[in-house]
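Here's a solo chain for you in structure tokens, the form predicted alone.
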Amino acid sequence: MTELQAGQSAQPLEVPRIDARPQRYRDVLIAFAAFAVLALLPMLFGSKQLLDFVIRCAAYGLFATSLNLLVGYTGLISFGHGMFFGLGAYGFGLMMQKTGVPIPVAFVGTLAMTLVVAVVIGAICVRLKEIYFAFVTLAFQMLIHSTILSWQSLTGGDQGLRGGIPRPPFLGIDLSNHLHLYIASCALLVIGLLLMRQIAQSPFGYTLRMIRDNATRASFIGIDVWRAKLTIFVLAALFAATGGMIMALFVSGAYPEFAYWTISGEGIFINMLGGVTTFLGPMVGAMLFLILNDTVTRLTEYHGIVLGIVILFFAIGLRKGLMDFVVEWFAQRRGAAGERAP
């Protein structure tokens, strides 16, 4: 037999397909029962305290694992995410007090005014690498803080938004009620969390991970590293000002502390706690964050000592986050479980 008609002759190779949907399909149950088990704890226990600890952990939590989208996933260390935080706040009060339009409206016109906004911005900021990305990041996060201080007559400058965020019901909903907009925050937080998985577990996902890892490898394989970026970072901006949309609505007001760039180390803070590596992490960060500012403000004025210390406990103790530290364990003894077996 010639060669000829042994390539004739032979099989095609069957390249293994991934089926995506298995997966996607389990997701959207865990969202399911997620959401289930958030919409009962108002008739379990009825605390307002715990309803209002919910709600705040949806804001950061969106806003966490959003930056976590750039950081842990795209290797892009923003020092500057917590502007859109505040463009959300801010645009979806704005909007809500000097037009009056419904809340769904204002709610897709911030998203509007934050999508054209991250194109302008990260159009000259994924351009960068590492510490110069950082720092120009930080630049228009004090640009955008310095322009809300200085604009007085519209956003109320150092004072915030006054008077209230008007919240008119819509289709049987009123955010005025308290168990309606934890309902909302939790439906908010639960659709956020699934979209952001499936764009992590995606193709481009996976393409985010290989620019992470060696971004001059990606780019002469075909990858257009620059669109790339720059479409994260606007699907990161807009998950970021939905949380501050959140908490707008929890406060009922915006103020300039949710522009400035602590609120960008308090994200970073919160993924150095639940960790980078997995999905989650950033959302169990929030919850630790919140819990340790609350516990933590009410015991000592040295809060920031405290929390320091527990910056360096993970920082040089861990050397990573929780639930990086978690699941590496497991991994461990499920691995040392296997060699044990006969």
Contents of the next structure:
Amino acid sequence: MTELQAGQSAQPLEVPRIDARPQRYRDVLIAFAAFAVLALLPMLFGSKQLLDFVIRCAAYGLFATSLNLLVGYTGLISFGHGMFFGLGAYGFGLMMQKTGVPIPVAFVGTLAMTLVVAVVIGAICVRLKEIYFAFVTLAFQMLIHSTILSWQSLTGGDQGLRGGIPRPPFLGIDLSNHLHLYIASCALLVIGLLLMRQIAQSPFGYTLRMIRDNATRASFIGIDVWRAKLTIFVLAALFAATGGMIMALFVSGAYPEFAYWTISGEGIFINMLGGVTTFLGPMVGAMLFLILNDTVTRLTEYHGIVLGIVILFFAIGLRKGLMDFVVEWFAQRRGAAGERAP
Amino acid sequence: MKRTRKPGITRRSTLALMGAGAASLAAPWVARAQAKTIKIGMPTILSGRVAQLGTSSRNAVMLEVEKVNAAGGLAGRQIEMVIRDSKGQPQEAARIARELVNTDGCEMLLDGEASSGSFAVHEVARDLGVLCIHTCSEASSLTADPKQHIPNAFRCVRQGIHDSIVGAGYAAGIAKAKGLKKWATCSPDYAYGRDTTGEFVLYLKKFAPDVEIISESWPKLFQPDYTEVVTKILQAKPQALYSCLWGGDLTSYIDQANIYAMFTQMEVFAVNMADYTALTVVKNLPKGIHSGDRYIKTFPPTPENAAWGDAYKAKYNEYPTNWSWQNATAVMFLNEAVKKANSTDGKKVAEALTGLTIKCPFGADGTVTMRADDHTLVGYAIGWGTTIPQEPYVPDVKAGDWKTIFELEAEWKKSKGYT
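The form predicted together with its partner chain is what I need now, so please give it after the form predicted alone.
Time for the whole complex; same chain goes first.
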């Protein structure tokens, strides 16, 4: 009997199917709980500094987590992700200043503009691999940054978008009110993280992991690798732009620094700090980064040295981000407990 | 001899008890005295490429604050400066400014930021309503554009448009005297470079209509190699060159242009040269570069200005910068405004600052004014001169005429739609 005949006579393989629904519901519940806790913070603590911190965490957290969709999940190390952060800030600020449309319309309009730009840039970038991908994203970032600097009549050049961002109230929400801005930022953060979590846990998310691990094999089993990479590139850009919009609202303006390579560098640094193998790693990294930045900057002008030592500690000491380390440590403990059990 | 202890309360114990009692009674007074301290927040750039300017701002502020505190403080309240590094990032400047007010309890802000940071801090001042004096940004629109205006923000800094008017007037005089008709420009490729150059050329042509620009170069900000730019200018063979390169860019450019003997082949007008940070760093400072004053202790040529420069040098072992005098002037304004208002309340101080004229070592006539209609500094010493390779570096500065500045500034504002 040939192998083929043997295969025909055998029973079909039973592929274990994971029902993703319970996990999805669990994620939604966690998101609701997280939002409730964040919404309660202003009642428990009167510190405006804390609210500012959470707003900045929302901006950087969305940016860093979206970058991790590329770096951690797809293996695309982008050095130019900051361009979408900057585009979000400028797009939103310009629409509010020039057109006077309601805030939700400017929000959707900015996402639409980012989508178009990301499709064009992504279509070129994702054709390349590894360091070539990294460099071409960096090149596009510098192009966007130079455009912002040069197109002074529109963007204000190096002085940024000045004069504040108008914030007409909508649906009872007044973003010029600090508390309203805080709640809105928290809502955008939670919704953004939930959506990114769904993407990461979906079959598409697992396709991305396969592309990261073995793109050739993924291609052989019929996956359109280019399209999958482009899709995640565009999705990540949209979440980064959302982070940029929160930052624009926080500083009431947009500045070329938002689209400079240093922002992308900070994104990579945040991912290194928090970890790239766990979904919440970049969020933890963003919090760590901002705490480090705020405290070290307050204590010394030599914050570069301190941050450098922290990087060395994570790179040489832990060899992974904080969340990666914690999750691995728990897994090892659980494994050791399992072995001891009778 | 053995000393025996007397029964009852000893003299020492009595004194100690009295001391403790007095201390406990005085505690509320001590606490109140401490509460009288007034905190002033200052976000500025203390790290990175322009850290030297931020440090010189901090130095100047502390120099003046020590004088005010020694004289009793602001309306009897000792000043406590809370100075933080923004790293030159606008989002950090905004964050720190908010934190200084909301968390550290600062009642006023001295904004020691470059332009982009200043606009970010300006929005924080708009949002929080706190008194804010910008001390470094030269961008004219910060106060000239009425859309930017808020009653609680002031700008105690020289302005780009003032520099252009005075520089062009000075350059036109030399152009006419020496017959310099063919000009080249070489300025950094960003808003400050393009704006300042555009304004200089506009007024140069107004004062000397037969001037022609035959070559323009726009090197990138922080560009390390200027060979290409220098050779391009030399090939065009202009009779004069204007540049608003600044800081490390300017000194690198001059060092590299020296190799090509550029300064013997044309007249060079570099607005940002006459600041000690540039003058002392260039390896072989060419003789005869025309420059606007930034901070020079010999201009204005008054004992007060020289004394202030020497006091700064004695304390910090270096000469002050352009940012230094501007920050020092801001503290002087605060001090006088609080005296006038007889209060440290931000609103009252802001009202007192509006239109206030004070005595100042950096004034063209010994005084400077915080102009009422746009909350910006006028009447400061502004002029142009030529360099020599050693102290005093720019021995003879020709002062600009404020009457002309006001007339042309008003025209400029009208042309921009500001009035």
